[in-house]
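Below, in structure tokens: the form predicted alone, a single chain.
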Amino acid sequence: MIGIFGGTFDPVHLGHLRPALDVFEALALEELRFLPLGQAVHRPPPRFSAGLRLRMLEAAVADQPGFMVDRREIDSTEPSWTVVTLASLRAELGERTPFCLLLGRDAFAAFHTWREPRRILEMAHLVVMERPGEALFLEAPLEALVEGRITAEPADLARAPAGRVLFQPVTQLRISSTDIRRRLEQGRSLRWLVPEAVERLLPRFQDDRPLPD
């Protein structure tokens, strides 16, 4: 089974990487693909350039077997829609390969508002990363969308290519890309918030020159 983890990664940090590793191990994934956002649709554009975000992500996962960076959204000239990305992956990897799309709780809570959520469920499982024992209230449209799809067994995801929803407890670190950018602006240390390889690539905001690509 292949895991798909999309995001702006602006920049990538340990709050992304540790939960991803928890899912990778719990579901015995063959590989976990990180997909950095290309062109934002419903959010402001990332602070860092596409090239720099890609380089930081590649540096962050370089020494973890099974982790890889998929640059298809970065390379595309079209807006980044999850349903389009998954269709591209399906065309490349076949209809029978099980995919699971990793989501945080906030993203899942709004999943019913995404573009073509039912089609997404036809192409991938959803793995919702959450803190152990944390309850989640589902709004009626989302509850109707996932009715009959929720499973508590990771093995169920490997038995079909798509369509199930799993709530997976993970180690959640209260780290945000927004806070990291703020610390950069203030000239503060990022030690133990991002991998050292990422910190070496990050520019300092006091420098007004264009960010490197």
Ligand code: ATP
The other form holds:
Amino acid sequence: MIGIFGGTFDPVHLGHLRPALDVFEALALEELRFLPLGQAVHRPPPRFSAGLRLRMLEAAVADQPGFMVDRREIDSTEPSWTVVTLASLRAELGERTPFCLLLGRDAFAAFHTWREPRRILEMAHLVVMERPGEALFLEAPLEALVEGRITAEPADLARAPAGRVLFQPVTQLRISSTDIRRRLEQGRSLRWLVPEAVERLLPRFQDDRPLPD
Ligand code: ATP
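Please supply the coordinates for the form predicted together with the ligand, as a counterpart to the form predicted alone shown previously.
After this comes the whole thing, all chains and molecules, with the earlier chain placed first.
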């Protein structure tokens, strides 16, 4: 099975990478694709340019077998809707190949507000990584959306191409890109919060701004 981990990665940090590795191992994934956001539709534009976010991600995953970076959103000039990205992956991987979308609990809590969530569930499984400090409260529309789909068994995901929701406990690391950006602005150390390769890249690019549209 293939895993897709979408995010802004502004910048990527160990709170993305270690939980992603936990999922990779627990589900025995063949491949885990990190998919950095291209044109933001839900949130303000990232602090760092697409080029630098991509470079940092590539540096972060370079020595982990099975991890790779998928640049389709970055290379596209269209707004990055997950449903559109998944349709393009489906077209490439075929109808029957199971794949799962990894997301943190905070992202999952708003899943029902995404564009065409039902269609997303027709194309992919969801793997919700337990994130520290966030109690799970499912709003009624989200509960309705996932009803009958939840499983505790990773093997269930390999049996169907899409449509199941798995809650996967992962290493709890209270690290966020927001905090990393704040530390960077204050000239503080990023050591042991981001991979060394990312730590080496970041300070030199403090003035990096998103590329104009
Ligand atoms: P920001 O602070 O800018 O909002 P972020 O640290 O949440 O950024 P994103 O790139 O927005 O990072 O997140 C991508 C995905 O990774 C989301 O699904 C998010 O829930 C998940 N994620 C981010 N940080 C963690 C963490 N420490 N543990 C588990 N999941 C995380």
